[in-house]
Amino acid sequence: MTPLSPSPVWKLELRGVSKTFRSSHGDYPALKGLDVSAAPGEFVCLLGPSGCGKTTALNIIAGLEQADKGDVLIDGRPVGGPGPDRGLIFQEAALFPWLNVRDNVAFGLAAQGVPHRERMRLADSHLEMVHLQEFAAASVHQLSGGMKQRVALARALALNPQVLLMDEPFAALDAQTREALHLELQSLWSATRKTIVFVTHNVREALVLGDRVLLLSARPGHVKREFRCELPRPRPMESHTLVDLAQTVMQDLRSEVLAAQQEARRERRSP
């Protein structure tokens, strides 16, 4: 496990991002001085304790939210909010429930104005990558948990965007569901080599999908260190290759973990 050396050209680059946010009960500082970079295909994720702006990071990527300080680049250009160049996927599955699967996965295709049997044709393509083509017809209710992420995967693939931004979309999902998914995922990315950026607070799934791993600060979050994981593909979670790096990285987490901890409890005896 070695640090990344640094490339010519990125896909996404967050320079130095600050945010703060205020309320009547004081000030939150999130993220101070974040820089974090993805090459193009390269996939990204964002490791560290609750709290430590990972998720803020994303919506600041997304263009959802907006930074106080510093540069958010889609290949070279400022981020300015929102824009079809970026596909969110949240904790929750967030899918229409009077929808039926396939309509689904082809709602932005239609918010874009793709003709419709162009874009029957494309939740169809996008459905069958993720192994719920027999599912087109069926009613969101009948979907499991892990069935549902893969058609919101579907649906944000469906739109083509160059980068993928995923806020630990497996983290309310069983185990054994959770490492299907990983599987379906790395075979996803193989093939269309997106760019994506994964927000987790697991070591070992950070270690099975990306091809760097970011560790984030306790609040307000920057990056403490950065690991690059260069087993073979796919990763399956028991490789004890992969649990001795996770080991290595969990020491560097457990720190940042306890920081955290520490300034939680400086909050509530503050007045």
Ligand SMILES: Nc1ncnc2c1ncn2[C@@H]1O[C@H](COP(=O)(O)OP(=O)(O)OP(=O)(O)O)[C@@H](O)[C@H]1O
The other form holds:
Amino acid sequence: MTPLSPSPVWKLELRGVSKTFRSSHGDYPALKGLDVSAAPGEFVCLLGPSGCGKTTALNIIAGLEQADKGDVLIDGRPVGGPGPDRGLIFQEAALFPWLNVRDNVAFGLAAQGVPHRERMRLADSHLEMVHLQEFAAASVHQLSGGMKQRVALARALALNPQVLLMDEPFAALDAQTREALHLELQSLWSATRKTIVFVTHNVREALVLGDRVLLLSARPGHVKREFRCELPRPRPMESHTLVDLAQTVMQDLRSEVLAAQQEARRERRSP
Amino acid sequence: MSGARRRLLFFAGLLVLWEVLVRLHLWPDYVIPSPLAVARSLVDGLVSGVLPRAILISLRRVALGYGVSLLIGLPLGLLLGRTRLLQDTLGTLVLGLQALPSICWLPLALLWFGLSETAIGFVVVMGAVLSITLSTADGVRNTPPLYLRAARTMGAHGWRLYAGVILPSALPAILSGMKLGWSFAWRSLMAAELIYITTGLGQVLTLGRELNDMTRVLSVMLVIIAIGLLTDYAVFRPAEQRVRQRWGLQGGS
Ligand SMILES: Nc1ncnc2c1ncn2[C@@H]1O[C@H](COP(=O)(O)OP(=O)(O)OP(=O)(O)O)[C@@H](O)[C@H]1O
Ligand SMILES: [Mg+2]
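Next block, the form predicted in complex with the named molecule, ref. the form predicted on its own:
Zooming out: every chain and molecule, the one shown earlier first.
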């Protein structure tokens, strides 16, 4: 509870962000009045039905797309285009196959003008953070899906971003690998205290990872409800409190999924 | 290994069948000579220096024409792939010209450049440059958006985005364009040398016809095939294989 402090100092703040995709078929509102805020070092999860605009929201924060309305602030300052203060991690690792693992991690550093020696040192130390130092010289196609995602994590962290944006980064992995990466992400997070915005449509995942879980509505997306999760970490997936909380969130999410489906059906009927 | 053996057996069988057909005397010798006679003519041509000389001349021409095609096609393709305006204008022109067999440029080339090496080189370039340009443009245009988004969030833009992401991601397409371009260059040259009598392999081929020397015609055809296959197997296939494996476009085997 922080009732008495004057408006808290947010690391990241989205205020009334709206975005409509326009095409020849007509307008397609993806976000409408989205408010999200994250305190420094906070782990915020965005949870919502498919197509509700989660990726769009992250793209807007990352500066890859522009909001039609509303503000995106980092430390109170509006963001422009993409920048190294925000790292983005995708569902696919998006590593460059023509570079070896170390050079992949160093790619962004080169773009920042970091000299070669320093680049290699930073790349190696970040590979060590994700326990892949032996794979520095390996090529990308030799890595498993989970290892690729860890390299992507190292690549994003090497740029020392203020905010880490993660778009369903573990959705394509099997359950065991995903759980291992949850633990790894949490220990990285406690070590680096990055502010993280993590998108998922897996309720359990959101509750295992997040300090706060924001439930988004069906498209056009906006925050419908907010859940705090203050269980001690690391949180086992099977803990009773977590399972109970998941039940509640699941109920809410289900009604949003239904709403999304109805919306889709209505659209199909009236093109 | 077993693939190589299968291939060897197939071609050995083909040769035997050819020899057997000839021995049955279904056709006169000057229509279908025996494989042995063709081999003899091939050796004669090689020893007498006629074939080596012609091969050298043709190879020099194709190398020159192909080199020029690369110098024009690669930069042009890179530009076309990234510039909407050029793509819609010049790109459409290139696509249209590709429908024209390159040998059709020969009359024009002769009028422009006279009976010269330049005229032949022009035909070779027109054969190779279009497919190199189009493949390069295709590769550049089809850079996975995911790569571009990842690179941009890491702060890459301008030439670094181009040289560090777009170009390497287009490399498989560029290589197959280069491979296609090479085979077009070789075919265009042979066509040009056949029609426009000059030195080179094509001329030896025409000479064979004029002398009614079927063994010579066939031996030169074999040389033309061999050179085309050799460059493919020695240069383009290994390069393509390596890139495709590295880029994760096929299971490494
Ligand atoms: N470039 C675009 N042009 C047109 N429509 C788009 C574009 N990008 C997204 N959309 C639409 O906007 C809506 C929100 O898309 P978005 O990708 O943000 O959803 P999401 O919540 O990430 O979904 P998922 O959980 O399936 O990844 C979708 O209905 C999508 O069809
Ligand atoms: Mg998405």
